[in-house]
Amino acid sequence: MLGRSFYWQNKKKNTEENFSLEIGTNLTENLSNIRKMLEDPSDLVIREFTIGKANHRIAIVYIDGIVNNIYIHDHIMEDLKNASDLPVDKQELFDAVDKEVITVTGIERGHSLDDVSNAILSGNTVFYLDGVDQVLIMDTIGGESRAIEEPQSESLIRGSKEGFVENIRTNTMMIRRYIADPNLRFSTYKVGRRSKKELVVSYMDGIVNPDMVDEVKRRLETIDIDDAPESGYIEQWIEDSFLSPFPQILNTERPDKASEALLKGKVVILLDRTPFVLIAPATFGGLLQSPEDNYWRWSLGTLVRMLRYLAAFISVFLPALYIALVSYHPGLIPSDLAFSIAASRDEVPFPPVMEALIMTATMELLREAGLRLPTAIGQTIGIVGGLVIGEAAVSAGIVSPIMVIVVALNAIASFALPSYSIAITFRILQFGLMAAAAVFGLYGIILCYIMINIHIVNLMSFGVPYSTPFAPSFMNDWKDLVLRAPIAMMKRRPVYMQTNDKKLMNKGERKQ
């Protein structure tokens, strides 16, 4: 155990004396470097050749599959080899490859081995010379990504058709379609200590605050983690109150909406390798809302908002309000439908409590199966399991029939909120109101409900109130929240977010 012990010690002693190594000047033995610190993979590729009268050794490394192979051969090899009239000196020589020869757009300059080693592993390619300490490193990120497709879990009937990707070039340069703003700001950084992953914050300057995007650099400065495989990661590591339940950090596959949000004042977090986007800040009512909203005419949107409204509502206190009314306060209940639960529950050998919570688990249960099959099985699963086991369980008098009709409506009011951790959080708030209406009745949703609010309105998403523009009011806010006025009418940004430039179009009055 010691010799073990004693071996990963000095492997990884020797693995960051290797990273530290600066760059020598002798050829060969910086290609064997490189291959010993990767322990000379199958996809490394080393091309060496010689250019110019002198014939001066060089090299081109790279790592296959996670470049741009047409783009290596056609702008570096193909440049190299028909180079003419290139310095005899070295140094010459090199400085005129960077700045004359090679057409590849982004070129930096490395000087140690970790250079060279982060550079090709993010899927540029570096060049040697002989004779000279120092490399060129060239972007030519490539390889297979997936195309540009509708977004899966933000499907909408009006609308763009185009969600995010994994490559967040791709991903910037869709913002960019969205905004042609020379203020349209993106600033990079490198996250896991492995990994080294691409982050962009994206902002709008003169329109931010600028003490948000300094709070969310801040914030994302201290991550310290081995690799960030999703935007989850940053959400939570970032995010004020990692014991709440509520997201208090958007996320979309949806470049309209993102867009949407820089022009409101708010930042916009990109990683590599994911089709999710982090927005910041959040507030309980962005949260019900959709970029579809604004699409539909004002009295569509309007209305549909009301109704995300009421399945929020539904979703977190319909089977807690069955519970109670059924267990405490039957005399709240209309007389006829009173006697007709009544009925319904005679044969049932659960109290309501249990009744609701079988049958609640069970369509968790099915949710959670429909979305991990295949998308046809998993919708055929959800359908057709929620009829197949409700109606068995009615037949078998282990629920009633009023009960499938609650955890339904629940489930569907559910479905109908335009985020998916939202109505994550919402189906962990229900089951907590379900046991407080199990043991005090009405007075334990009250008391929940009262609880819930509290801790919405002292809850922060990077400075700004969670329940604002609710609490703390601004009434100018109110005409986007849960009714949504004209568009001619909405003149400003959101003013609790405290944009340098607060005005959304001119107060010029509409032209008919």
Contents of the next structure:
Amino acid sequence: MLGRSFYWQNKKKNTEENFSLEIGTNLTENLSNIRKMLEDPSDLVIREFTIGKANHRIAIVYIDGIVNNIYIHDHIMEDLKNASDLPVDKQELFDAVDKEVITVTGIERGHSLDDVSNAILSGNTVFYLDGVDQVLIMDTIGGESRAIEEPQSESLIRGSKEGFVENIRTNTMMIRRYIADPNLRFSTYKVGRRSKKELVVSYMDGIVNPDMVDEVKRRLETIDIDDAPESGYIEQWIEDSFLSPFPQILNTERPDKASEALLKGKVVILLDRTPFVLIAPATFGGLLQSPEDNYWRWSLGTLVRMLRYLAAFISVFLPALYIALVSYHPGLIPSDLAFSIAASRDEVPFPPVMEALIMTATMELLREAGLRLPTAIGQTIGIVGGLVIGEAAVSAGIVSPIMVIVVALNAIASFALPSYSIAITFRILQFGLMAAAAVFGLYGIILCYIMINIHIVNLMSFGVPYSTPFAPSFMNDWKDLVLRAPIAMMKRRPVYMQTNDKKLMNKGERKQ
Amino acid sequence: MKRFKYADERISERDIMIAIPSIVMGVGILSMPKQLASVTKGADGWIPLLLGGLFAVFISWAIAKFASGFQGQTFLTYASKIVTKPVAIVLSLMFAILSIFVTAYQIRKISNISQQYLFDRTPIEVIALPFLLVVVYAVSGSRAGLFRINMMFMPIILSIALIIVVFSVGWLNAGNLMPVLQTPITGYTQVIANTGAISYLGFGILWFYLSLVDKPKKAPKAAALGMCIPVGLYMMIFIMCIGVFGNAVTSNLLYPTIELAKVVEIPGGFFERFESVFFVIWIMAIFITATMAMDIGIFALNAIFKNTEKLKIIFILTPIIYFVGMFPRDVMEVDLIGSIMSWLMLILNITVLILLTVVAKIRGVKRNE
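Structure of the form predicted in complex with its partner chain, please, following the form predicted on its own?
To see the whole picture, the full complex is given below, headed by that same chain.
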């Protein structure tokens, strides 16, 4: 940090000495200014030529690789060269180029070197005319980007196969395609001191509660960081409680999920260069929902929801329950099962806590290892892990077969959860519960469960209680919570979002 | 930060309706059938249970009715208007002290029962401490959060109680319920002297929490309805206990309700001893009782010492509660203190109700309706 700021201070001194931050009327000086500011990198392209009868000197400046070359050629270079009947006066010529000659769609004027450098560094092209202290900034953003693919972290059986990509324009385009409504709003912000990244706050005017938007914007304006490489930075900066294990903002790669959230009156935050968009606010119930619930018929949707609550229970409580039951309350287990557990634990030298800790830690290692490795080796890890843990560890007498079942079930349950961020939360909680179970058995588990509940009811996400609509309870919202009512019955937008437009979500009525 | 209307520190009348059964149902229900059965014959205990229940419903309604006349005012504020400030402070202090005793009693009770059903060798002091700390964690949070917890726990608590009632129907022996109405009048008076009022205590919270309700018009009805829940549940549990064990056995069991859970066999053969599961879940009910009692203590003290921070009061109260809870030497002493405390609580509530109503009438204190 120290070295870096020192470097920047030095740099600043140079700035003051070598080049001026204003755009002057002399083209050569202007170009040398921009060269000096960027220290003449190899990807900086400066094309100088003359136009018009009076042979005015002009220059086109851009950075190669992040612009659309064909577009520049077709819509700037060609137009400028082919232009005829250009005025002789420099200012008039400049206006004519702006208004008539260049056929680029996005065009605006810049007045300082900062405008120029920010523009070309984000892929715009800058037009200089000798003798004019203004520049034209033309939107030519392009360059290589990933094609739209199916999102890997949230693939569904039924539903759109489109996922967000790194390019924010593509992402806003995808949301627009889902919601072709004049009330869809995109407000743009720039985040980052060094690298100015585009950040878009999206919401449905007329549906969303205005207080919610104000609060999101207020928090976004407090962001003061060098750079936000991923929306996780934004999430951690604007979330309510950084101590809480629960995610207070959802993230998704799916445009259908984002647009569904918009129509429910939530706010979506998109950041350039990341396919993960943020959805605020989050509630506990929302963490266990997937867009697919609504795509299948309601009976399946409901069953899957209930299955997820079971999965959540297993992924948090199962290892703790194993510890509590085996070491404190063996009498609670049916006697036949208790005997077989006792028999299988006969050779295990560790107490149940240690056994569970060893196994869950191994499971976490496997999970992490599987993530890092390429798919082909990842499968090998799965096989090796399965064999080593499942067979060898048991026959070596390190763990009991029941423990293997417990850990396997626990892992499967946490993979069954629709969002990775809640799966992580439950993994963290699981260790706390294991500790409580080791000390106090079932009593510890229930006290821990009560504590989690106390935490949840006190947690807020952008002014919305995390426990809603369970408590404060809204019966209307229970239709889309643990159960998923038939689509035709879910007529209102979520009450807990206090939307402006409460009516008839399915008939798509819009506030004018 | 701006919050949505429903997310602020105000509560609705529905929260009041849930809060009443939340505070009423605590450790009392676990031993209630024994205390009733020991002084009545057959299943006659349901009569005092019902009459006491109706009385409790009426008192809840009356307190809520009175307190809802002073919208948005704390107990101390309107009591000061009616019976001068010093008297109001004394009354508030008495509520605070009794609430603290209730908390301590619940914590001591749960430690004793846990020791009996979940642990063998762990000392009571060690069992009580984490429970008290969780209670402290709960009261340190927002007050509206407590009502949200009630809302989340109440369905779980009610369903576990109903599961017990439903699944023990198979063991019901109608002969045990006979003979009907054979208890002499002295038996009933003994009930009242022994236990009658204890089980339904908790309406005292209405004095305080009604100041948080936005539209208290419907609150009296909500409070009365809320009180009906424990009345119905108690009668079901009592009749099931008598029906399954018979009067003689019930009066000799220490915690007949938990023993009733022992009889229950949940199909599927997954739980061998259901009573531990029942008790573990019932810990949630005891927890919210203890939490709300402690919160009332804090609420009352905070009204008197306005400039003291809530957390400071909590940190002062916590060790006091712990020592008060650990003070009695055995179960007999705990029960004795428990019944003295309940009587004091009942007397205090009724005195305050009568005192305030009468004085307000005489002095013509205006209600803001």
